[in-house]
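Here we start with a single chain on its own, the form predicted alone, put down as structure tokens.
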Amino acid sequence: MGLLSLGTPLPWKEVQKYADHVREHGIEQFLHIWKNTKDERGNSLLWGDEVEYMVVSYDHENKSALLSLRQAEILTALEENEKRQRKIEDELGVGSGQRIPTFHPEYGRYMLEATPGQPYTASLEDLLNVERNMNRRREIAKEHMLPHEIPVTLTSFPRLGAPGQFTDPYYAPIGNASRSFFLPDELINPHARFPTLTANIRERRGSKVAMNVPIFKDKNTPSPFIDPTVPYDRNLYPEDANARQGAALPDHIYMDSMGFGMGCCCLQITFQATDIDEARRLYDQLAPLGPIFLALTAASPAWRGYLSDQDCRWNVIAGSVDDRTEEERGGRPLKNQRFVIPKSRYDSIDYYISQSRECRPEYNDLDLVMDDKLKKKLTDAGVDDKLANHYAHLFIRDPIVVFSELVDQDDTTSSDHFENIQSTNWQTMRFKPPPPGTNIGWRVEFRSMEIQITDFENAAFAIFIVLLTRAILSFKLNFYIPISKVDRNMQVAHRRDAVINEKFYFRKDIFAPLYHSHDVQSNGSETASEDASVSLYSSDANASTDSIVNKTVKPVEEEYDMFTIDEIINGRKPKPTSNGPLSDVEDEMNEFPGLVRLVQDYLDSMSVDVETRCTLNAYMDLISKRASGELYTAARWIREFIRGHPKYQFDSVVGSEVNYDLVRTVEQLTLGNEWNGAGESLLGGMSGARYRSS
């Protein structure tokens, strides 16, 4: 959950005074890191995952599942246990793959985050340990909870903010930090950073945050749907007028607090690259995959006690931390602010940063808002234009939380001001410089995926992304499409059942020879230069590329097409043309192999024993079946479970007993039960794979 500093947080009026100071010193801190590490080479592949849990408290007598607010007590017990176990591990010389996991606080007082005790390596042995490690994290967490509490991996809690009690214990939603109609401040992690972050976002924005998710129109849902649970007449705070003034939209589920977004759970993967250039390449190549894996892991169809007509969390979180003023959102002419900013600080990336030749300028097709003064500072220090643009864009934002004790820092040894801005740009990808004074390398973080219900599923997606990064680098894959198309894909990914019903922009020829816009011959025709770095796809990663000759450079618009997620993941055959059948060469070049095949071919290039391959194939089988629609996404499964419950009235309302039975069933699935029963549409046929991998 970003930077957790200790100290006295300043109120927003005081933070404003230090905004330029934090930005300027943040860039100075980055420059010290960059100068010290930009030439480092040869870091080994290390990676790790972050799994987030909700702690649920059962009230079996009343058939109610509530969010337990005992995060602090549970974390204290977990930390004490970790210290004891670390001492034993050190004495025994326990290897990295077996180290006890680490638990961390999150925004919600009902949330836990868990990571491996040490990063994984690139070894196949470590890949096979991922699910076991996730199993162990869940078991350790459960051991430090009360008998009626369980850790669950749900992206959004269906009744968070619904009328009545949804937390244990109950608190009234009257807190001063969020001033929410629906969520009490006691739900927020009490560490000073979190309530201050909540209050300062609201104060900077000049109103409460406002998220409106379309209601799922079931057969008994009123139309138009005007939410009867919104207390329009409340006048406890000035911001209570927001809803009356139009913040709450008809036919939508209205949410007004940071907790609705930052109270969601997700699955994030961080990779250490061999050097800064490889990290920049991975950042770019994974960016177009963000929306695809958002749709593929869709797991959040219910909000504030209602079924919604979307499947994903991303736009809710984006709205929940949207601190832009009305001027910055374009609602009024600029007077007191510096920029009109098109997006929330939690959104998809705006700019590719690799200097590799395949990154054509045309792909960066958004009007990038930048701080010109900070860009000049970066370029004057020797930073190239692309990386300077990246940070000059991130640093248009104000710091939200500043601790009085940390205003003045040693820029040669600290990165707190840099991380203050960097860590509150919550984008689909994050480019992470090495922390000063460590042996950690340049890293990238893949952030779009929703958490899955079982450890088997979470391990499958984590392992698949890791193997896909290896295929990207080994086969020199090229996934570039214009950033504007990635943005459009992010919007489409939210739609109900997007994984089976929608099409997404995706690159057609991911093995294209690399070229640059300056590879133009004297006669004016654009061709790929003979010395361009090229890669012809083959199951042999070292296949010769001598047969590739100069190739006409296509307009960017001809490089991508509309694909279903099934086609992206499982491949598609070439389309027939009006000019007759394709030649064998044309047929091969127009065929899209699918990401699963790419990973399979990467594994073919390695020495993998049969048992390991079977386990890895089980993970890929899950992803393949999710993409084809043979198995449901978690979002579809949750929606169908709710609609099939005998107490559901087909009015879009998720009642307390319906939610209770949903969580009970989710618990059974995490224990390996009901995969071919209540969870058959989600995990049917996977039970054998689960036991083999675990």
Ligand code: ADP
Contents of the next structure:
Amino acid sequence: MGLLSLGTPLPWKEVQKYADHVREHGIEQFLHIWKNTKDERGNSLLWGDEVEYMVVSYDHENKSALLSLRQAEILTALEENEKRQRKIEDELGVGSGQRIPTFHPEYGRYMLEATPGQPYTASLEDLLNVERNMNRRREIAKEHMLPHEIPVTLTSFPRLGAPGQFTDPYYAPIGNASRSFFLPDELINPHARFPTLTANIRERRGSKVAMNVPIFKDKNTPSPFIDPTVPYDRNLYPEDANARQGAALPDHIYMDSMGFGMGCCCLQITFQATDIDEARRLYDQLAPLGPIFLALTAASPAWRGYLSDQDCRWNVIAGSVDDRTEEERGGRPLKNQRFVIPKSRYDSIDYYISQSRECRPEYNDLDLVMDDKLKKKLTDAGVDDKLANHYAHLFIRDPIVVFSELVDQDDTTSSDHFENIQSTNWQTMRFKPPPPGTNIGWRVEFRSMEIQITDFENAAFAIFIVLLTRAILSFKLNFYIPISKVDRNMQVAHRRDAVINEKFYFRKDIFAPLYHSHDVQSNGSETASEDASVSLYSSDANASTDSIVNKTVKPVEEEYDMFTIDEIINGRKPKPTSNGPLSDVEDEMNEFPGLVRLVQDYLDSMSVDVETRCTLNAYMDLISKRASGELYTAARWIREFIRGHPKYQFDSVVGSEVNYDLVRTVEQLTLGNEWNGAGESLLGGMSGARYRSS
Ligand code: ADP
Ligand code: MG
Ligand code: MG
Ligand code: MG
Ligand code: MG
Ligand code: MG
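Can you now output the form predicted together with the named molecule? The one shown was the form predicted alone.
Full assembly next; the chain just shown is listed first.
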């Protein structure tokens, strides 16, 4: 959607002059879309995933696994293949009944992204096509690579930016776009957009980006750890001084370039809602799940040749595109800039947008920075306060890349300026308006998950999230907690083995009670109330509508509690209270059912054929066991693989041969091979590739 429009990208100095122009016309474009589609109802569920791959090039002789920079050649071959397939189907006049996967470029010149080709439908049987399609994508990708190249779905490549060679071919870590100590610019997709993004983020910020991930202190890791691989004395670019001036922290793995973040792979899911209101509800309801599924899918324990003491990519990407100036980051008083901005443009969402009654104002407890002029433009045009706030907040950002040919647009037909800002707000959730001139509806994207090693796992997580949206809608589930608590969960999710060791804020009573706002007393305290929450989900749902409506409101702090991820996913028994044993009724009410049971109950309410149900049960089993710790996350599995390798010196260093053996083992798992039981702790005996044709 204009993302890869061809043209001449302006340098940062020029882009600045157009910032207001892009923002104002972007909002204008949004208003056209909104006016045309806000009343559309009855779109069906369509959904699709995005899987990102790294292309690995083996050098078997030197026991080395490198990142192949042949993205362009591979994509060209894949595009021709896709055209050929579509032509054959057209000529035969019948579809093969299978979707023809589509491949896209990504930031890294070693990366590919693939989507199913056509979205999946609401039919439960269609869920069987997801893993099949993912297997097929991997096969097709491999068919268009060289014999020594393979697609792998690792979230972070352990030796990206490590000393020596990590790309094929080799390039010295020098380049004017990123000015990195560690990554050559040749690693960046050469399309003008990407080097320009990289350079303009650095220029806007006024320094290189700086990510510091805590190092995993192993038996032989020096303490304090002062990284010998940081070239503190280099004087090639002015920004080389950043590291000496404190950007590189002791006891941390320092990274200084966009590629460390945008060069990671992830798993994203997009759903179409029936209408704008449902999309807004799903956006909100899925937001608190972002950190939970980040921890559950954790898959990135190694960075720049070192083991880290965190398991997830998120804060690395957030830092890697953090274009805020020092003033905006609060480092010095505001003088040249308009706002102090608490977060990077890549981060967890700041604001709930649903107009449903469950969305209590207290949940939006972050100070929202907004562009007041744009907010007025939105509300003057009739947009409600919440949606206006959402966009007035996203549109505090500057455009980073502007193509000179695309400055003037027809706002009634184009969404280019809108997408310029919208799609460079990379957040845990994205609210996607219909692209003009299409019959696509309002959509919501779930963006926090890390990519999994096998397609079996990726299908499991993609499908679980989709089924969860169905359960949310059917049972009117309510996952709201204050958004500041979601932020805190996001930080905790990064910790090593967070999935089994940490507790997360989560809502206790998830069966959306429909409160009347007049039940809240002016002092905010609860009115006298006989019953606890009432379920819309249980069998008495119809009977008790009145009591639900007249229910009183608990203080927000009583609505949530600390949960382990095991409890969130697999449920928890009621806590005994000081008043002695619970009655059966209280017992029922205090029990938290767990997300797996909610999805199972949803499936029970549908007619599902045996084959579909068995497959879905296997996916839910995986997620359930990841949550309980019976199966490892990819992060834990990778960490243990590295620490168990005979060449590992217990000094946190992930050497080239260790990396090579890791990638070869990962390849075997993606092919569904047992490889002496290597994947047992990850997959528990399930094949990672059940539908491969070869
Ligand atoms: P982006 O990179 O902007 O997030 P992509 O086009 O790469 O978007 O991927 C979007 C996903 O949404 C794909 O899996 C695609 O199959 C799916 N999709 C396409 N059309 C629809 C639709 N109308 N509703 C929901 N999902 C859709
Ligand atoms: Mg995409
Ligand atoms: Mg994208
Ligand atoms: Mg992508
Ligand atoms: Mg996406
Ligand atoms: Mg979009």
